[in-house]
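Single chain ahead, written as structure tokens, the form predicted alone.
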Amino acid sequence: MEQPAAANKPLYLRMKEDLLRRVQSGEWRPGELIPSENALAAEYGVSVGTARKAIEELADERLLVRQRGRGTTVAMHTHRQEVLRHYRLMTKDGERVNEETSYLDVASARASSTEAKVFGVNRGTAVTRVRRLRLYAKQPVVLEFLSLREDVLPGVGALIRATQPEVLYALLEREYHIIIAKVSEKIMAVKAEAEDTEALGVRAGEPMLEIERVAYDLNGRAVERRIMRARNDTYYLSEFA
């Protein structure tokens, strides 16, 4: 029996929430077509207009992509990049610092107290840690430290080692049906440490930019924590519509 609060919601919102639940469950994978408006209207016992409105809301949130002559698909990471703008570090020339990625190491580990708090798991839970460089014009500009939770992404370390993806979130979508729906970022000024001087060629103590990011899936789970340490000839671009 429906709860009163749910029963009082407009029909299109209830349908939207159920469609979102089906995407979250992996019933439709990123890039796959969902049923047509007519088919969904018949399945849910609603008008085509109601089905269309539910689909349009999910399309407005960039979770679905409507393509004339083809139908509606579950959005892939590449469709949402321009809206979510997951990579905002820029060179002094105004170019995004993601021209090339160089992986330094990928290792299994046990979650530290910080990682455990971010992921909402017990300390010592299995995680994969990745260290990599972002290059621009063949020069290392950003040093990244990634942590990924293995309870949600089993075997992710071996996959990353084998494929060394340029776009990590696309790999998560393709292999795990995990869609990154939201990221939170914290930005601060820091001083270069020994690892920065070795990887980026900066001087010890030199000012740098550090961004801490946590990425969340459609279910609100934190699945990745990332620290980005950038040379001071870069800047962080934030854009608002």
The other form holds:
There are 2 protein chains.
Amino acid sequence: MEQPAAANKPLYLRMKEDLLRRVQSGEWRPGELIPSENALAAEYGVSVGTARKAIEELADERLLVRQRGRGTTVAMHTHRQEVLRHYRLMTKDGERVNEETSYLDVASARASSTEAKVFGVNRGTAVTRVRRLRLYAKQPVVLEFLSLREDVLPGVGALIRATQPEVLYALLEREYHIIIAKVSEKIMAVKAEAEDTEALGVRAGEPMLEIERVAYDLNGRAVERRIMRARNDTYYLSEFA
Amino acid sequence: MEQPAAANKPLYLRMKEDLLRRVQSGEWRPGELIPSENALAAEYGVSVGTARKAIEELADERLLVRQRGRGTTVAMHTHRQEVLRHYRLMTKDGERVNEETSYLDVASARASSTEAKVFGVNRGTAVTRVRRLRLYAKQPVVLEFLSLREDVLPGVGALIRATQPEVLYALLEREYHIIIAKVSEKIMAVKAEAEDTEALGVRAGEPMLEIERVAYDLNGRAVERRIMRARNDTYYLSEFA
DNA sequence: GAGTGGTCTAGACCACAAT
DNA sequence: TTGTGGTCTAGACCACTCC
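Alternate state requested, the form predicted together with the DNA (shown: the form predicted alone):
Up next: the whole complex, starting with the chain shown before.
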């Protein structure tokens, strides 16, 4: 008959959303064990099978990691396979360009109109801009321009300067409890410009890959934007079913 | 019941593999209903929950499609979302380049060493080569070079010439019962050559996207290789979690 | 040995499609 | 009305981790 209100959604979905909320809220942090199936089933007043279904869906989405005998933890972005899944630029030999990072500069700035549009904020909002190089076999291969929202990540510039992280998203998790849940990349072919010549040693006018990435947190909020310009002896690998 | 030996794998996995085999064998064809959960559970001598788990995994992998009240069917590649999932080239406006196809030529040839390597066959094995254009707003945007194994797809050249299909993988399903299960793409930046100038009207030397795709069937066998050269007012879209 | 997740069973009721 | 898949329950036993 008529439902008062609540959600007419299945129990396991409502439970899943609440578990997600608890991860978002920082109640359970990446790497930490969450309560067992039995404990959660009791807490939510559902059967173990239902609790399991909620947990399993989050595990399928790689937000949780289940280990028999040990328990269920919140996934960490530092886990090797996570890093690899996000970094899809390969050298001609089929190796991931993921070896070494060299920071060029970190600066505060006001959001350009593009940045404002991507982040959904007003033009002029504070952002942190970072330039860095990815190296492979000691050679610079990718020139990266990062742009981070300071309203969401206050003081991130200083942190980056101080720690020069290899894996930025691990820093966001550790310091801001922000988990990158989705990434969108546009890959284009462009001509090398003076800056590329300087940083990567490519000839001006040569074709290069340009990748524009936007990274979203669990709430679907755009947190970081990144332009990557790669030497054309690399390729971008995309595999899907 | 006690299994004599067989695999020590869980029941639902063995059942899943057998269901997969039955799809591969052509016993159930794309678009057809397969037996219900209850029928399959009875047939395999397992509980409904176990049968459900086997079926659900195949549905998660998009090989099966479940519809409440109706039944479970083998997925068809012609389903709109399937086509879109495979075609990731977008115009600057964010529209998929997927509107119209114009075939230039279809010919038989002997596998080059690259083709032989990709397909895992001897050099000189028969292949069918196809050149075609993808149009958007009546303008040619992508020049494609397809190469198909004739040992796996006998007579495919004549079929393509006769039907000029918009969706090649739907033709492979219909005529050869071959389901494309995995696709791997390498995206590179290259210079436009004479052939691109002719077909797409781009200036020689301009940067273009070149995409090399290999398509695999359910057995993991490489069936098709494709080079796509796209005008640089397009981009390749990649989204992942 | 205690506790975890992984597999498996055998039911129940429901929402939905087809007829 | 019949049969389908979707949700949910309440158990059982097992493989594994940790102490």
